[in-house]
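The chain that follows stands alone, in the form predicted on its own, written as structure tokens.
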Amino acid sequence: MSSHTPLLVLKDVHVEVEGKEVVAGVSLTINAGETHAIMGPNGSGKSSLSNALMGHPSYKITRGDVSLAGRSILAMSADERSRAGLFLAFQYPLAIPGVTVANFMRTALMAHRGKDADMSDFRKLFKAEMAALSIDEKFATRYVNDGFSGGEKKRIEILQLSMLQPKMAILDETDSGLDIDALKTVSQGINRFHNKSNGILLVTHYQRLLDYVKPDFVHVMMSGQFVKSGGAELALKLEDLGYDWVSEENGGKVTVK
């Protein structure tokens, strides 16, 4: 349930990639305690928006503003945005050969807590969060995402989410490549993280993730814009009818790619 405290606020955000506008004026307010979902066809700008919010250098916010907990983040680097409480779970998590999962998680947590932070609880916290996500302890000594299956990579992303406890989590197609068992486990991890003090922005093509992680609001993105918003029932309608009806409702001004 929302506490009506603005957590992530987007005001008329425009994003360019290699000089091409891919997000064409998006505004959104996510309050603490809320879960929002962005749905849309391929090429609609969903992942571009996610990457731009996190500070990916290839995705440039050319107009508008983005604030997290009342503070503009546009001048912040990606790591500064992370320390401020913004988190992005990638659609395609990268492998990091030579860096173990345990060392990666410890380094990330230390960066968030500060160099003089007490890390005496790390081992206990790390083991508890791995167990909650049904991740075998052997993964602690494996290199990050090196040779991992799609489901294993996504569980490591949610493990990082659980360890860092950000204010705002952006989950970019976390359900892609997951079988039903992995989807349930990952969804449980997301729900366990979520509380009245943080927010979640889910980016997805499909209803199936939303069967387990219930959104308060659903936004349909097409041609780089939000063209329709509603409650959880909107996702069900999209599952039944696809996106063509949204385009028709907008007079054909937005396209399904």
Given for the second form:
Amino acid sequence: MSSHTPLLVLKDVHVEVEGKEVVAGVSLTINAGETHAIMGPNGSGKSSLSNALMGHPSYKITRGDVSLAGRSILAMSADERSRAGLFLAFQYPLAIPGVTVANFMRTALMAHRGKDADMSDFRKLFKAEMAALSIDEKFATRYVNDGFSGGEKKRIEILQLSMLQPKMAILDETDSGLDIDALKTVSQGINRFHNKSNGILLVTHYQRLLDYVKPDFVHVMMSGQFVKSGGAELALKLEDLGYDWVSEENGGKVTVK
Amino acid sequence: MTPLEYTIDNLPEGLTEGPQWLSDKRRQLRLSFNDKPLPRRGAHLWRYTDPGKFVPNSSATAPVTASPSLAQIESELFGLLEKKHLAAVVVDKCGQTATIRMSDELGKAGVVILPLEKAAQSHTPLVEPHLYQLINSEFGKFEALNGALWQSGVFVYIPDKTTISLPIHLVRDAGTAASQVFPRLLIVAGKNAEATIIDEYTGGPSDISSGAGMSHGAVELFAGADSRVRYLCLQRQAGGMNSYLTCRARIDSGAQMVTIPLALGANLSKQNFGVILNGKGADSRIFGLAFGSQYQQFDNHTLHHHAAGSTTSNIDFKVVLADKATSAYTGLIRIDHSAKGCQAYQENRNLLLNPGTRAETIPELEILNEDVSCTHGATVGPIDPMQVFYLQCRGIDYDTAERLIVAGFLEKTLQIVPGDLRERVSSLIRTRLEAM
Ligand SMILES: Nc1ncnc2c1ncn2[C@@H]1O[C@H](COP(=O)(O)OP(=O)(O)OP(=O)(O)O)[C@@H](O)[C@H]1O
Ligand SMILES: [Mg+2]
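What's the form predicted in complex with its partner chain like, now that we've got the form predicted on its own?
Next comes the full complex, this chain leading.
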């Protein structure tokens, strides 16, 4: 289903946090219409890479290049990257006390559409997307992630995804903290979003999300590098065997600390 | 004569009118003012502000021109009165109470709103036992100053068992020039009465280039047993004002009082809000907010004095500073030896938007018995960069993200501001943030 239009291209990306290199040269091309998954042990650099791609001030890309739809994004601020079509669903979404979900969403959508854009459809759109994700209407007037349960936060991340319709969505452990029903609802939300012209990069530890959201490619990350790539079957093998065999296959070159 | 040697040689003409007991009091306070030394810089509550900034200029006079925006505010408030969004409107012009309008219902209910000097004459049994009871010369030199020289005095009385659901709105305008005003307010709410009073301070010169304007205010409030009183003080004077205000409330058993001090304006603003919980079951909440930019300087004090047992108090005082603005907040909780079973909470949070700002927070606890629960907390710091990043990740630019977070920080306080005013205060803050 891929149309081979490169959406997100990573070339030898290195990421540093607190003066320490945590991503040590990764390359990846995600074409429009594709879903990629990154799996890997705790601390292997998955979130660091995701944060760096989004422009997190603590995670610096020290080498390499990243382009989105043919344009390098390295010089862009996080908000410019978002408006250029990049999206990151956070592993740990932040609370913004005093700012309602509705106000936040309206401000975000307005930022994407431009200052003078018509926002008259906002209410309807917002209500419909909330309903599709089985989010209670009362969340509209609650403060962003303030006192939300883990699962509620993840749903709100996907609500933002469906409202903003990015070109490229990075979803960092969106499945963690979700109960069985919520996993299904959220997966459906991701699938509803996905189409021929956008791309998805999933970061996950578990096959159960991949049962719903089928990846075209799976990459294994260890110690800040992609050590193996394959199709959806690779995830199943990891589920059965863990990561040891991958590092052994690499001649012990990449060890898990 | 240097400003620091300022004395009141004579009470100005007009201030010796009214009942004898009042002019006697004024004379007494004039003498105490002259006798009392100026507070020493560095003395308690004067560590962050130069007392000399509040010494009147002997050549300054009462204002002669009302501030340009007063007419608009006035007509807006009269409109709200007509639409039954307000119960009464009081407007001070140039340091004199010019207009008092109230709904017919209020009159029928026995509510009294009068210029204070008139009320002292016509309602002596209501005024005399209360005026100067909480704020007098013992309080301090500047309190004596207002006590002697107050001009635009207002008296508000809510009889027992009377509920006034709409706010009573006062505007005290200080005019345009570098002049001086001495507003005073006395509120007496009877047993089981209910009322909301909005006390708005406006005017003054736009900057201090041709000398600061000066405002010395005093507010005394008595809340009878089981009454419910909300007092909102909105200080949004112009940038050339040195503003001093002392507010004391005494609330009886079972009374619930909410104080909302909002300080947005003036060059230098020193405000002291205190509530004495005087009867069992009394409850006081203070939701404060100071918002400063440019070179504005705030010095705020709060006092919760638990003089009776089983009383509860809560303070949430928020400060937002931009540019080179500074703030000092001193919050005192005093629990008397005999006041057992009290609960007191105090929180002061300061959001610093620029490196040039400075905020001090000084909690003071005088707890004289063990059978109480008292906690306090304070934070001083910039906006959480991670919150900004989160919003930026959704396409929101840095400035908008910052404004959204500040609005969120103030949301809880603004929610307590009565409807029509809330919109106005929010937009005042929004405009200030957008101009930064
Ligand atoms: N802000 C930070 N400061 C210091 N070290 C960090 C920071 N963020 C990440 N690291 C370190 O970088 C490495 C990679 O962490 P990262 O969060 O990217 O791992 P991950 O693959 O997402 O792990 P998990 O599966 O547990 O979410 C870890 O050693 C981690 O301790
Ligand atoms: Mg992670």
